[in-house]
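A lone chain, given as structure tokens: the form predicted on its own.
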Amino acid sequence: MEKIFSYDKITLLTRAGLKKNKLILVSDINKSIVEKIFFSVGKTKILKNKTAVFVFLENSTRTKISFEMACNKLGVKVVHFNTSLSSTNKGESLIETLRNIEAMGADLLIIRHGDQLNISELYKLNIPIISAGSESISHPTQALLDLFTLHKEGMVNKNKKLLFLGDISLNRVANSHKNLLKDWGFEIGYSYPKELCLKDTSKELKYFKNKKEALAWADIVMVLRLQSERKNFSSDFLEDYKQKYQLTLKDIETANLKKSDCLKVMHPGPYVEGLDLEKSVTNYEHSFIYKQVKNSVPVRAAIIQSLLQGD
């Protein structure tokens, strides 16, 4: 694996801490922090007498399980917040509930939430916080573990072209990645339906109307799931989306005919078989999809350790 930093920088890196000991937005991190976390992957230590409270207000499988496994590797006790049994059902505000969790002496808060919480309120709490997904805005740990996956595959700082294919308008992964990956030598491109345009319609966005043209341009394609839980789509739209934006093995083979190096495939999960991509794509030789999942536990463990040690 190619190094992205020199070992003589480690003393400097250990002094570079996350902003207010929180990882909520990608803007909370910088290159030094990324390098420090990556250096710590696989070098985690047992942390004694630490407790993490999980507040997941939206559904999650990979993120929640990987965070819990990461805590287990570190010896961190996990307490799960149950919304249906909480005092929020009695009228207590969510932020007041979080203040009480802080007052109880929790060492870390790991939270996934939608629009029921203003992100700015999290920064006012005096407790280390990791976002496990904030609205459609931010998913910083996914961005970090995907960058780590690309790093392990030797694709960082190599002027690679990365394409986001699919629903980016409400996708917190796309929002986080576009702010992080550009700092590591990636040129970013997009291909999506006009109905799913980004709020930021900056001219800096490299946009492809045609999937074939987009895949011919890309070195890496990050397929994104249609955010059906955030917006209702008609059956006609879904059928059109499938025809124009689903990634198939044939799409990959066609793109590879004109490439000197084979197209790499990523997906942050969960993927919807037959809509986002064909199942056969997950078994494609140059798919990183399960490598992303494999890297999720050690990378999140390194992030947790960094916050709890106050690095």
Contents of the next structure:
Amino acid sequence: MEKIFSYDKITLLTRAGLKKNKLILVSDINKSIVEKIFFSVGKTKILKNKTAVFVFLENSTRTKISFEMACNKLGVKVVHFNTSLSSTNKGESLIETLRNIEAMGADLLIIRHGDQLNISELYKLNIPIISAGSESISHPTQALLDLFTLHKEGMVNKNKKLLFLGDISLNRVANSHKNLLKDWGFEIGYSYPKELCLKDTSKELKYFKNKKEALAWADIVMVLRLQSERKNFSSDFLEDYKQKYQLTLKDIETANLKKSDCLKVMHPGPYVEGLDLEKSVTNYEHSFIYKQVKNSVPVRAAIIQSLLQGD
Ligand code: CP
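What about the form predicted in complex with ligand CP, after the form predicted on its own?
Every component of the complex follows; first up is the chain already shown.
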């Protein structure tokens, strides 16, 4: 058994062959560790003499800023890698760049990457790493802060029905949630365009072809963005997508007519106005969207503290 996190007495990890102190996939942590992280949200302390290097190879607003604010909260110094001014432009490989950051003695690497880098290569590095979004596979800290939001709103372990609405095919948040939420008492449903998926998973998942039917079933809907930066979509496809998967206030009002508790709305962000979400939904009384963002700083601070205290 190899140790990944070491937070107080929580030192469990059963996945073989991983280097310690990594949060790249949600399978790098277990339920006890998640509970311990959640317990420490809002109670983090100053960590002395720690430096985090941020390597963001894809665009980010929420994740990058909230990680930096979390580091500020913890007294962790931040150094930013600048791709356009780096020696990757002289032919150095990305993994070699990361090995150099490791050799300089950085205490933590926070990295967002697409297919420039394979996740398995990160596990070979001997430095604590947090994924800030890896390929279309993993976004563990987003999944954790979403789960924390659900926990804070009293939704965990209550047999709530959580619907993912939108494109799951290239969505790293949905992928991380698939592996995380099952341990927390949620029934998960999906409504997504099957034609975007490499294989038909609709029989393995609780799948809804129809948005209205899906929203009538759900207690919570997590709307997902179409990953237009990873794939080109025709204007016909986009129009069809909007009709079938965009969440509007009218959709919510219709669903709420038959519910005892109003539908709760989540979105990991960024949302595309008029495609995956109607703007008015962000002001809906039971939207958790800005609560997710608010929770991102203390949750990420707790995750960083947990990782660095495991040194
Ligand atoms: N949720 C999320 O990852 O947002 P950003 O891409 O803005 O960081």
